[in-house]
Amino acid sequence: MTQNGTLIDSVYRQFDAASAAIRLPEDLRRHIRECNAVVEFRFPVRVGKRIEMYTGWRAEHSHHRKPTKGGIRYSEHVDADEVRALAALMSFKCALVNVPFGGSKGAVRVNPYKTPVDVLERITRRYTAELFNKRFIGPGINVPAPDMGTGEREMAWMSDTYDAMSQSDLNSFACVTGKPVSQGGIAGRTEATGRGVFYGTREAMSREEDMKKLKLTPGTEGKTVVVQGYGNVGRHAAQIFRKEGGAKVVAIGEWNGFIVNRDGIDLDALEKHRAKGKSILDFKGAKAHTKDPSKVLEVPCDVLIPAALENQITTKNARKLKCKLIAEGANGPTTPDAEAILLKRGILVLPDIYLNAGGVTVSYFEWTKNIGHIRFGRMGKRLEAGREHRIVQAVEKATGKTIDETDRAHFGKGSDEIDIVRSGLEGTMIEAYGEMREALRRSKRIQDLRTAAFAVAIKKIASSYDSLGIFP
């Protein structure tokens, strides 16, 4: 519990304003709302020559599609609630991007950091298990990917105790996503969430007419970042950040401080420095900060990205963020009432369910790669890369003048996997926003992104059930 409530009070306050903009009818709201099965499970895991009790969770919020999708998420802090808020989102999610997923997530109460790897592995096995005796995981039933404190480590222990546990399945693979590549997984997959959060800022900062509402030009180019959160998705959004948007990284949050640059901080500089297993503080070419890790919320930039836990942007600094656009890296970073109070300053806020959703569609990719057994760009590469050869030969002819050779390399290799993910992850942003945008602007019941964007969500999952005549 926080001062402004929990993640699941957020996301039915969120859910209920949007259902009401849209008139939505009262018995398919109740129904829409809630999560359809939780499950709750302890089981025993030897540490050492001790047996431990481990308590873990799996929620599915919604089947009006299948396989349900969601992450699995090691903390020490996690409880029944937060599974189901995040599953719910998860819906949300998926139906905004046009993914055919239902939300589902799960969890382990561990600390990820502070276990030894051969617990983490027997513990990551066990749940496994656990999960295939309840029929919560399968390619075409429910299939799991990394969250907060699991990776590719995690889910490539979890494919291969789902394929022990159900030799005859072809699709085993397909079990989760977020695998490393070498087994099963996609290129482009560890970076998706962060790549998703440049893409939809970048579409939403291209728009002239909400630029000068918020006295910035259109564009990525020179404006100042501040990202709170340097995770998976903190890290890889403030490198496409700096070096596909042109942007400046001017400070940056972990748990236990804050550093601050206003020139710019030097983020190859900074992985090489943490790659020595050193400390973001410790860092030459930045001040640190120490007191109040929470106060780099406060860093005056252009965009803030809150990329860490929930429930960070509350009513108690929301009048302090000196930040034009706020870009949701995380869950639930941002309550209800402090953005309330972010609208009524005129901050821009993109909302998680948008912002977050890379990582489900680079997932989605991952498994229709995995359920048809062939990877992306294999087939087409090669007639591409023809096409394009040709098409220089052409130009070279008619205009008698003879391309560099490193711009004809590039013009014919034709597209890798990754970049395939890339562009549908790129179209897939833009497409989005695009709904989002417009259902801001035909209804004058919806005041805000995130009402538009659970609005859109919300329609998307009620047309699965025209067929029952309940929604018109």
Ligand code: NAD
Contents of the next structure:
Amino acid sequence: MTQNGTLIDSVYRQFDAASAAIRLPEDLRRHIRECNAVVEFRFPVRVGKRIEMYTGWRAEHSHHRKPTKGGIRYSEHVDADEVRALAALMSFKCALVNVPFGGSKGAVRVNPYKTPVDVLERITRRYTAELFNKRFIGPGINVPAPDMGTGEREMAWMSDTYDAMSQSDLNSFACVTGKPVSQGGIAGRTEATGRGVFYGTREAMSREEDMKKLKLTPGTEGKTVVVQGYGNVGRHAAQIFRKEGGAKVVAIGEWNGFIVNRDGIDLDALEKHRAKGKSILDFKGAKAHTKDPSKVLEVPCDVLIPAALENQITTKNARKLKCKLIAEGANGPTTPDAEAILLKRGILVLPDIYLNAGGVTVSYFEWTKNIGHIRFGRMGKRLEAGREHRIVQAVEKATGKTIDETDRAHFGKGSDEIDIVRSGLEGTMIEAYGEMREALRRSKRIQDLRTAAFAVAIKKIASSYDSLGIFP
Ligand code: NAD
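How about the form predicted in complex with nicotinamide-adenine-dinucleotide, since we already have the form predicted alone?
After this comes the whole thing, all chains and molecules, with the earlier chain placed first.
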């Protein structure tokens, strides 16, 4: 139990507020709200000369689309309710960004930072075997991905274990996403959630009338950014905000402290520093604070990106935040009571189920690539390149001028997988923001973007049951 309630309480409150706003019939409300299936199991793993028992979970929230989809979390603090809440968020996230999956989530109670790699491998392989035997993994059943404490390496172990157990199912690569590119992964998956955080925030910040209310000029250029959690999501988001958005990252927080540089942290230098295995707190290019790591949230900025854990912004600190916009990279970082305070203070909250959907969006691309057995761009790249080249020649001939080398570099190369993935992600985030914004504009009963996001998602899930004739 965390302060200001648990994540599952928050998700239910958010869901209930949106269902009431769209006047969802009671039978549908009960049907969509709860998790359909949760499996909890304990399994033995050899650690040196001892046998340790580990607890694992996998929850399937909704089967309105198949397969179900969601990450695997490795954490010492995880429990069944957290997994159920995260699975529910996945259903709404997928529906909102038009990714045709049901929601799922899994976890193992383990500290990945204090567990030797060989033990982590045995845990991951055994966890996968348990899921396989319980029919909780498979390309058409349930497809895991990385979440906190897991990454490409764990996904490669899972994929390999599944492949061995399924007797080389032709589609076995599609049993899990977030794999290394050399093992059936897709270019751009690792950065996808952070990149989606950037695309979504940039889209929100492009609306002049909304930015006026925040007393901000439109766009991300020159804006100050604070990131809590410098892992997969936070690190990529910070880098892309700086490189592509022209923003200044002024503070970065980790579990043991945070660093601040009002002139902007040199992220390239920070990367070199971290590559030597050093903590961000020893980085010379910023001032370190170790007394209370959660105070990073109170550093003045335009955009605050919580990208670590749930329940970080609570009634205890909501009045102390000095940002204009909260870009939720993490799942459930803001409690409902804290959000009410933020909204009263005029702070714009871009909700998790929208803003961190980049990961599952690119996972969807990876899954379709695995099912299709072909790399994106392979069929059309040369054709596209030839066409672009002929257009450049025609323009030069018609105008009598030569297109300069910098502009020419953009033409005549066609699209690689990474170009297609980024463009698909960008389009997805822009389209979903439009749907959410429109729901907010149209209904007086919807007062904030989170309720709008849930409302759009719930309507889509409900309509999929309507088409089955289950609910006349
Ligand atoms: P990660 O394990 O790669 O990174 C999390 C980072 O947060 C780590 O660097 C960790 O040290 C730091 N951290 C832990 N406790 C902290 C604290 N108290 N204060 C500050 N920092 C702390 O995990 P991730 O994949 O980046 O996930 C982060 C969040 O984003 C989670 O809520 C996760 O559910 C969500 N998310 C992740 C993805 C994805 O594709 N990885 C997709 C959607 C949502």
